[in-house]
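To begin, one chain is listed below as structure tokens, in the form predicted on its own.
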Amino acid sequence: MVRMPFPSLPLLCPVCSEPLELARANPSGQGGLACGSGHSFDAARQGYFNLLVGKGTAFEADTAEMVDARFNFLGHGHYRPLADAVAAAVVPHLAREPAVVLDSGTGTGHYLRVVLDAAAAEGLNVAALGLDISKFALRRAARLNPEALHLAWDVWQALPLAGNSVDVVTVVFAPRNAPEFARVLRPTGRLLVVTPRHGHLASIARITGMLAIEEDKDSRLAGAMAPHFIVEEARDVGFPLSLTRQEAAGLAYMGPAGHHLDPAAITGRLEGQPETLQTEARFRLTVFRPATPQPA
């Protein structure tokens, strides 16, 4: 059964833009979302709602194999220092009771899990919403974060949320729709974006064929977010990684390279390498504030 966070999140119907609320559970125990005009969306058995209507999305979602690789890698805590840094940046902006957090591109939900745990440790009540276009990722996220609501959604479409309703938007290695993020954020809200820095996983990327990180990524990010957002703070997060060949293969396959690289080919490229490989994770964590208040 899908549990709705408290209170009801400020959802909007993707068909008519009326408020979307949790409907009474059906005999099978699954809840549904419905608006006053009668549009309804049943919960998937795995605990998420698919709000994509019409043609859905033209973007390629992460496959089950890519999601499995990411879930296993993150589940072993390899990126936990990054998750802790995200939580440390988010929690100070959750003073409202309860605060609303939107995790856009939530993936397997590991980063949101750490945010929710950190907020709970501070005695804060949080209503959380996770968006992703991959049903395989949402299945994992819904199990990991049962107190959050999870929606299958394309972030490049208008977000199914009321304006001025979100305290923090987190975007970790996911697309960034600046106008929509600015619309749904409260005037005092913050947008937190995590991107890889130049040299991220460089030694493993050279072996496996992962995409290189451009040197001007930070300036292009700031430019893409303008005029809707202003950089308030930016900090680097980096740490060494010691990975087995199997873990390195999963790391290569769990990201964008997984859409065009074959797992067997990645494993083959790692053959002959030392059983333990050393590399460095390099990230940039940027906090943006809205440039101008959005109309109510």
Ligand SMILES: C[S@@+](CC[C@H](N)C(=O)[O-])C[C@H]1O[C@@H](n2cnc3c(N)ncnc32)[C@H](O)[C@@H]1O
Second form
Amino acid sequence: MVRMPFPSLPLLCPVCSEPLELARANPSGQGGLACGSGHSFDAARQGYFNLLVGKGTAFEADTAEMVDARFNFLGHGHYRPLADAVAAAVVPHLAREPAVVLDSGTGTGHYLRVVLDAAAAEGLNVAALGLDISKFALRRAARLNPEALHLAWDVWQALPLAGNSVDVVTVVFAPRNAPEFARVLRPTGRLLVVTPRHGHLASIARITGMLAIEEDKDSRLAGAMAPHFIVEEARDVGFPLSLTRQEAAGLAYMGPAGHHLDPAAITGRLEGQPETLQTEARFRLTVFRPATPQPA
Ligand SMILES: C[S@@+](CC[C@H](N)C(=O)[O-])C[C@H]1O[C@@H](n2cnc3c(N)ncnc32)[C@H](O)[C@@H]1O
Ligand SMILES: [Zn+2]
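Structure of the form predicted together with this ligand (previous: the form predicted on its own):
Okay, now the whole complex, with that chain kicking things off.
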């Protein structure tokens, strides 16, 4: 059941752009979102609002199996140093009461969970939104982060959020709609982007058929975010990983190549490898600030 802990969340109706508010609970006890013009969106039983109703999308959403692979891998804490670095970069920008965080492409909600815990440890009051196009991911995220509001939405469409309303947008390995992130961010807001770096998981990628990360990916990011954002800080986070063959297979399947990889084929390729594989995780955290203050 969806709770709306922060009635002040800056949601806009995706049909008419009027503010969306939490409506009275329906007979099944679940709240819905409704605008003044009568457009309404019921909460799915799994804890998120599907604002995409009626809108077709050509996007190939992650499958339940890919989402499960990601959930299991992250749950083992392999990327914990990255999650801690994300939280450390986000928390200083959450001083406003309540601060609004949007985790775009939230996936299973793993990074938002760590951010919310770090903010709570600092006594900060945060209103959180998790957005994703995959309903399988949102089910997981809504369970992991019950204090956040979850929306099924396509980030390539205008975001159903008011302008100048968000303090931090986090995007961890997910698509980036620079103009929309710039529109919804407050002038003092920040966009935190996490990307894999060249050489990330390279030894496992070679074996499993995962996509390799191109060398110039880092430099392309700033260009892709211009003219809406300016890089404020970029920090590299890298650490060794020691993975079982099964974990390495999950890692391959949870990534963007997972759509095209057959789990049995990945397992086959790992046969004959040592039971424990050594590799290196290499990420870049980039903090952007809006290039021009947005009109109030
Ligand atoms: C590689 S996963 C990362 C998920 C999460 N941030 C994490 O790191 O665990 C990419 C996520 O972006 C979501 N995604 C891809 N395209 C999207 C779109 N057009 N709109 C919203 N979400 C999208 C996918 O469903 C997936 O959950
Ligand atoms: Zn409306």
